[in-house]
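Let's start with one chain on its own, the form predicted alone, as structure tokens.
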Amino acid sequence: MFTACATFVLIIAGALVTSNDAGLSVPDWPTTFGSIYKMPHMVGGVEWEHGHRMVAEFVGLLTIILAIWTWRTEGRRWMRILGVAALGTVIAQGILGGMTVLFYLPPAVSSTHAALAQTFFCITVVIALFTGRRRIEEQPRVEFDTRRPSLVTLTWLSIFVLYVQLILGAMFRHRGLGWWPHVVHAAVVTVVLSWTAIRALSQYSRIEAVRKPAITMLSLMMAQLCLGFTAFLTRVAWGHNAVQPELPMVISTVAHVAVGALLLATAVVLAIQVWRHVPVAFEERIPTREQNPVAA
């Protein structure tokens, strides 16, 4: 849980770098102004960029500890693999972060860096979920989900449309794409997430593990729509002629990125809980006596 929280702080730190146009304030990597150990003067954009690097190094250390701890103490093989996957993801994330500096903020690399950051955040949240005490609690038995599409399908669809929205937003923030694909796709995200949350709450509200993330996802979605509208006003409608990023622009865009990360992680948690607690109906193809006269 601590690693997941630290990763969330890291996402905010990265959003602050982008929103303050501080991506190349430290022009070299992996050194900082030619030094590995010397602390630079934390002024201007250097404060945001080097601060982001310091948080990233701390999260990397936490991930190494988490991977080793999981590998040594966790009995579930897939959990050990997940710990190693977290370590591999954070290493790849560090390399991508360095590439954004070395190649002068290419939109494709910067957008991949942003998307992978939220992927890593989701991995840490999943590890926290499956190592928590509540994972062993008994849940009430429920009827099979006979509706189509199934709730499991809807939860995975929610993750997919959110991830597409994340990529479109990252491409816009890093000047690799216009704003309109991100805005148009927001309508798709709203429909799919609303459909998923309402289905979960209408059918399985008595299951706490499903009800809580469904309510959280719906609440975060509404907050995200408001923040997206505010970010559009401050960045596109009002701030396109700004000489430098202004405070309303920075606050709205960073909050939009942060809530987006929470929304994606909540969708992942909901998908896992639905998969664990809501059985999907299937047809049992057992021949009757009329269909199988030999058995009769």
Second form
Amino acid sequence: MFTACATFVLIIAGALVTSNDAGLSVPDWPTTFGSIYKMPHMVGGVEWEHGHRMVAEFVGLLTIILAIWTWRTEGRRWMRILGVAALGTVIAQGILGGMTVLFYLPPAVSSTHAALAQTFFCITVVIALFTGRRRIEEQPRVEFDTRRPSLVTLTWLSIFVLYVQLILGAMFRHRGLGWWPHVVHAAVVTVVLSWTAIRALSQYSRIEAVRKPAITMLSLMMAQLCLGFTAFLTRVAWGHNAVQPELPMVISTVAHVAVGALLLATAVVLAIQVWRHVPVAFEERIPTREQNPVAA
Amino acid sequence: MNKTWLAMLGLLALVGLALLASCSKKTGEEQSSSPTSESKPPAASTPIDPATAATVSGTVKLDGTPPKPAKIDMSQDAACKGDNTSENVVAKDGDLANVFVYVKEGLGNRNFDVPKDSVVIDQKGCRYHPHVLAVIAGQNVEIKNDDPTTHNIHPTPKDNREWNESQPPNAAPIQKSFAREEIMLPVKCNQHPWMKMYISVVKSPFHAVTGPDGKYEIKGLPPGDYTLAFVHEKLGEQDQKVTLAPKDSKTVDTTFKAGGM
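The block above covers the form predicted alone; next, return the form predicted in complex with the partner chain.
Below: every chain and molecule of the assembly, starting with the one above.
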């Protein structure tokens, strides 16, 4: 949980770098102005860029501890693999961050760096969820889902559309695409997430583990739409001729990135809880005689 | 077996980091290389008869009310002190400054010597001086830092090589050159995001930048038919045709519309 929180702070720190146009204020990597350990003068863009690097190093250290701890103490094999995957992801993420500096922010690399950051955040949230005392100790309340598409399918679809939206947003932010694909796809995300949350709340609100993330997802989606609109106004409509990043555009875009990360993680949590508490009933697989013994 | 895999993963990560570190060092070495490292051997210049050389001059005007200059917030670095008005559009009494004027067409295949003198960019008061600079391809550009803070100089060209170097206070000037023609190549400082300037890299010495009075002058042109281009960072480009007879001195004025922003 602590690693997940630190990762969330790291995502905000990264968003501050991009929003303050400070991505190349430290021109070298993995050194900073030629030194590994020497603290630079923290002014201007250096404050954001080097601050991001310091938080990233801390998260990297936490992830190493998490991976070793999971490997040594966790009985579930897939959890041990997930711990190693988290470590692999954070290493790849660090290398991508370095590549953005060395190759002057190529849109494809910077966008991948942004998308992988939220993927790593979701991995840490999943580890926190599966290692939580409550999940290990609880007896899950289960209700079978007979409707189609199933709620499990809808939650996976929600994750998919959110991830596409994340990539489109990152590409726009890093000048690899225009704004309209991100804005148009926001409508698709709204429809899919509303459908998923309404289905979950209308049919399975009795299950707390499903109800809470569904309400959170719906609330975050509405907040995200407002933040996206504000970010569009401050950066695209009003701020395109700004001589420097202005506070309203920095706040709105950073908040948009942060809430986007929370929204994706919430969708992942909802999918996991639905998978556990609302499994799909495969009625078609049950032989007719067993469904209707009287007729037999 | 598991420990072996972990050790291999760690080793792989370390090798990756070392490789990237060496890449970074190499990039730095390339950036500080000789200013003429990209240049091809210069072709012999085509002579111009000074007895027939002509001059073209004029004034660039702005039609309409210029936008109020935005105030720059320099508070993120206490060492940045000085004029804090933006330089996007600098116009006074209708005279437009910082317009790059050059002979776009009409010089044919003439070659020109690359001047031995450097052109200078000075970073002072957390601004670039000048805001618009013209340089001949291959000519040395000397970049100084007169501020008590570190800057980085980061040209973002389309046709030339991109580089990004930091320059601490009292550091030796950075020497660079640009190999290919490119008009209004943006240069910025990522440490101070308001710091922006434009470099125009051209082949011929027939160019000028308008001063605060909107005036420009291009001397020493051989007689002929030319297209003059007037380029502004926000207002775009306007072209004008001009025919110059031997020893001619012609005036070519142009006007940008303020509504074009």
